[in-house]
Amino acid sequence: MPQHLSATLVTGVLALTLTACGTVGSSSGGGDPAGAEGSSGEYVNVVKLTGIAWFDRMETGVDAFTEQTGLAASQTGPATADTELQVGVIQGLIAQRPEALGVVPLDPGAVENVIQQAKDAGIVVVTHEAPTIQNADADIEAFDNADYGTKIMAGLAECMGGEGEYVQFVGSLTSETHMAWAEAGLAAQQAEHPGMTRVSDPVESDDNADTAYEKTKQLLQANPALRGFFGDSSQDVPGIGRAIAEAGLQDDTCVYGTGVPSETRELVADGSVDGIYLWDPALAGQAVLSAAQIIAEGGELSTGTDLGVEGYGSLVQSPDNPKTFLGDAALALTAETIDDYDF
């Protein structure tokens, strides 16, 4: 199996006409092709927690950025999975006047709001997992959300052989991408894997694996007959790994989902998890913060806009949002091609 998947999730949207809201830039409020008038100058990144493996990820792709460009960039965000922390975060740095902001939202209808609050300071806002957000300049998405959704039930379905129960955990129901990937796999596996039964609501693991484990425990307690397991935050497949594992049921449940190659290995490598989905997050965080220079520095994002960074180097305006450009950084892991990521 290839490391890059053989065939891009952007599909569909080749031939987009393009509207009045075509490319999206200076004409969009964004800053000052200057600077926005006592600026810092600091590009920033806002993710939805610290301290965990993914956002790490992302880090040493906000340091690329300052090392390809020489700008000042940094990361930060809350200690945990809390939206007004995450908004007190984005107040505490409007009052700091940087030049651009990157965001990934826990809830990006809770942060419309400071996100306009930047915008008028003349901050440059660009976030990423945030497909219908309206008050930022631009949205930068890894691949389309539908397709990647698709493809983790692909890869589900194929292991259950079509047949029984399944459970999807979220991080959370207010992450938009995380909704947006269930639905779809939901909706795959409704139109062709009819023998498949979703057990339950997506569950919430608050972006927690020792919560995603010990949910997972409970829920095979009350379903012996559940074999599936679709896990949607980095941090889902790690804590139903363990469960899986310290339950001896590697050969009778099939698990897939997002993760990070880091917190997987040994478990995909013993059996209690079959396969990841993934994006690089060094490359997301990175393509943020180079969209944010473009239009911080007056330029326009529009169909065929090269972010210089692997998986970006041709977006796709997404024909839902005008402001959100898709990727095609998708990448799917097994046993087979796990150990060729070191992140």
Given for the second form:
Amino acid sequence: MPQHLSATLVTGVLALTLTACGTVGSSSGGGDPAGAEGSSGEYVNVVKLTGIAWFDRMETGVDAFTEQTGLAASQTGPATADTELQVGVIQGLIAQRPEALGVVPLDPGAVENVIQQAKDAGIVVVTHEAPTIQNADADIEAFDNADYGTKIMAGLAECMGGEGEYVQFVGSLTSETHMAWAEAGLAAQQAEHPGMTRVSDPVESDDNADTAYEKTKQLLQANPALRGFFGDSSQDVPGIGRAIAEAGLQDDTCVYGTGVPSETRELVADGSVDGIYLWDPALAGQAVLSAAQIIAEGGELSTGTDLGVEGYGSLVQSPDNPKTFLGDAALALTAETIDDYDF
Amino acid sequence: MKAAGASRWRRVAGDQELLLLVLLGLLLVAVAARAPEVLTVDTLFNVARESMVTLVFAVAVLIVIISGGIDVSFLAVGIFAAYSAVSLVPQEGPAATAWLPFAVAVAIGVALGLVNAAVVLGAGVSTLIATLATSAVFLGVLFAFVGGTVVNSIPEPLRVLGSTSLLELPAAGRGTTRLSVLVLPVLVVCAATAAFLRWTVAGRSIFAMGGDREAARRAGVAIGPTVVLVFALSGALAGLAGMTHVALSGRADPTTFFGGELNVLAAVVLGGALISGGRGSVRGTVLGVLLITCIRSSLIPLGIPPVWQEAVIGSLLILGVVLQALASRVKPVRAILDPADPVLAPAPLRRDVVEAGDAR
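Alongside the form predicted alone that was just displayed, please also present the structure of the form predicted in complex with its partner chain.
Next comes the full complex, and the chain you just saw is listed first.
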């Protein structure tokens, strides 16, 4: 028994030594004192939920970061879109002392506390899709949210000829980015297309295509004149499009919103969905980790910072929140261009 | 005379199927008053479409509840079976081979049901705890070994089946509305389960076991094999439900059912199944599922914010349980252990029964 114990101790000490070596190696560029002690040196990206195409694509950006920098990086997240589960994942990671965390929060307000805990533990935290975040070191957005919402509305309004009823879907009413796009879209419509009317407050899809599908059918029934759909969650457009396809209303409706090419390709091809908007989650994931690396190595983000990632070559500091930095990485895809993207 | 009147009133209040019909009627009246344009064949088809998968899951749960347990693993079993089957069967093939993924899903469902039965019998824990544990294991295995990403292109035969309509009519507003051909297997399964529970010895054994396990054992019901049968059947139905969902939605998303247990359990309990076992019917379950689906699809036409949905369904669950309490004052469920008959219910036996009840 004592032999066994000493073996365990030796293994433990060895492991600690190795961890320490790893840390020295990874933070050699910056000499950041906070991150050095007991840090595993790893960069971890925490997403809203695992298993959907959007965040699978983001993971390839995390891998690209590793390839580019040689730093260990990985991605994790809750299996369902549940705020409490996501907080639990982050708390679990704090104990492992990574060098930095990228966080794509489900509800930015709900992760402020746990982000503060991570920072207190010497971990750099950079968020994404959380433009009002206060406790993180920085927040990286692919684009200005108002611009993005306006862009979706421009597509929808053109398709509808500036007239008729439309509805907006959001993943949840607490999702800040979804609400920001919806509100910017509404504002643009009211300013430029007075002939259009939004039929209700934004409808929640729970980030679930089946919910979006069912609600689309109900909305079509309750509002016989409904012609436009504005989807914010990447799961909205696949559900809306399926309902449109089943009802044979491809030529009678306009469906625009956030979407992933692999999940919407067939619907875009047959006209059930008319246009999808997105930013490449791979580039966003890579940009978040690059920003985290700059901060971990003692640098600072400012207007004009180049993260070395396409679309994030010249960041702009948000006028609303000094911690938020905007890229210029929005994509708009239609039936002609969707096949250029294989995710 | 007065007492008889009160008892009759209680009997009416205790008849849950009647009450469900009344509630459905009230809902229809409310919708008709508020949004009459919604009362069309479209709504009928939509409600049928949304009820189909829930209904098969509900029947799976019903069997376990009648046997005296509460199963919470059915959604995990369903998506595990369907997702694995989609990955296993060939992508191409004539539409006639669409039975293959269904057969594979049902077989996987049975296998997972047998795991549930093994845990329940082997560990001797309550069904609720056992299935809570196994559902976490099933989902973990699914994500770790089978896959966790959404499958966007399901096998061709399934896709064709899922988009085949039994009826296709012009919608009241614009476009067309359709009733999927998959409604047929769902109806057949409901009828077959009802017949099985009502007219076979094995079916009656499940009721007997749920009503009182010890009494059933003494009456000659083989408890072990009956538990295995219950979970194998329930697993098969869950596999069928999962595959029906995949065929209908045209994609296999491993997270799609997460958090949907409440809807299904609420429907079964509302439908008159006694949560402690021994009572329940497929007919009541069908009504329970229809009521919950109608409520879900009426919220938008009625102008009720969708955020209230969960609260409404939770309230209905409470209503269902209260009604059961009322009904049980009318009909003694465990007549065989009526305390009025001291010979059949000696004190030590009754303590056993109480313990068995706790374990459930």
